[in-house]
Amino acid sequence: MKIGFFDSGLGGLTILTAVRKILPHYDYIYFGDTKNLPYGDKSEEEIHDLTYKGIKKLFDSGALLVIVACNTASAESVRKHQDEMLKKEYPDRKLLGVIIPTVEALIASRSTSAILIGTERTVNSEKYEIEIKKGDTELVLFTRATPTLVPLIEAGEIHGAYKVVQSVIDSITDYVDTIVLGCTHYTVLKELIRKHNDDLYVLSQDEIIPHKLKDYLYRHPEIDDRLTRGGNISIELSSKTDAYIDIQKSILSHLV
């Protein structure tokens, strides 16, 4: 059986690419709901429904473990689908999000003050704040919603997206020591951000999730033993355009 990745678009491919670099032997399947992106401006009910359909598609295609590589969906839907979908329909499968591993990495960094940059739904959910309060930390978290970033990145406008992020950073840089890129799409901006903000620590989920997944599989041999090891990748998008195909090829080129 396979490791599945679900995202609202192409951002999760950066996570898949990073995971496969340290865990190359497993079989992977990816579904990006490009037809309905972005999720950040949708209602809670819409996000639940779209996330359910995407996860179901991956499970029905042979995924044993699905990682919801979308912060908006992780914030709004992962716990709900763990409690309902898995118990009722897929009791032998596993579903993981990206927010808890990111909060764990943030706390481990010993940051004292950080800014989370994310979609409106991720920021408004306060999921990061909720998880931080569970940890033994006095970390102060600021949040900023950046609704224009996902459309810009999906359109390949990386420098335009970076300018948006940099304006946010400039507005709060005196108050924080860490930047949390709270959307898997934003991983493509990390090097530009680091280049121009060398005094700030940048947390990017493509550098967090691979090691967290490796540790999870080590701690759960009952899952690991059921995963097939053919080194195969299957990718499906709910809507394909020439631009999406070009971006997909660019991201996956880093696998070789």
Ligand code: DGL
The other form holds:
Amino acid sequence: MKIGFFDSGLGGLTILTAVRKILPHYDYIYFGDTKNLPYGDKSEEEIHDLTYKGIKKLFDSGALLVIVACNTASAESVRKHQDEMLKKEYPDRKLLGVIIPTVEALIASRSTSAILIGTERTVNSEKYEIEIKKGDTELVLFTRATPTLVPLIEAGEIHGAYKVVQSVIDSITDYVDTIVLGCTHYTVLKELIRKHNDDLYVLSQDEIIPHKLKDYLYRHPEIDDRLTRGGNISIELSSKTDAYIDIQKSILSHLV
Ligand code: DGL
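Please move on to the form predicted in complex with D-glutamic acid (DGL), as the form predicted on its own is already shown.
Time for the whole complex; same chain goes first.
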């Protein structure tokens, strides 16, 4: 059986690519719901419904474990689908989101004051704050919704997107030592942000999730044993236009 990745679009490919670098032997399947992108400004019900369909598609295509790479879907829907869908329909499968591992990495970094950027939905869900409160930390989190970033990144306008992030960083007058890129799409901006902000620690999910997944599989041999090792990858998009194929290449080419 395979490891599945779900995202609202192409951003999750940055996570999958990083995972494959350290775990190349497994079989992977990716589904990007490009037809319904963006999720970031949709209602909670719409996100539940679309995420349900995407996860179901991956399970029905042989995924044993699905990682919801999309922060927006992780914030709104992972817990609900773990409690309902998994229990009722797929009791032998696993579903993981990206927010809890990111918060674990943030707390482990010993940051005292961080800024999170994400979609409207991710920021408004306050899921990051909720998970931080469960940890043993005094960390202060500032959050900013950056809704223009996903369209810019999906259009391949990486520099324009970076400028938006820089203006957000510059607008924070309080001390912050870390920026959390709370959207899969933003991983393509990490090097530009690092280059221009020496004193800011940049937490990027493509550098967090691979190690967390490796650790998870190590701690769960009963899952690991059921995963096939063919080194195959299949990528499916709900809308696959020529433009998307170009953007897919563009996103992958920005990976370090
Ligand atoms: N990739 C999604 C995330 O991580 C955002 C894109 C969207 O708005 O659908 O939140």
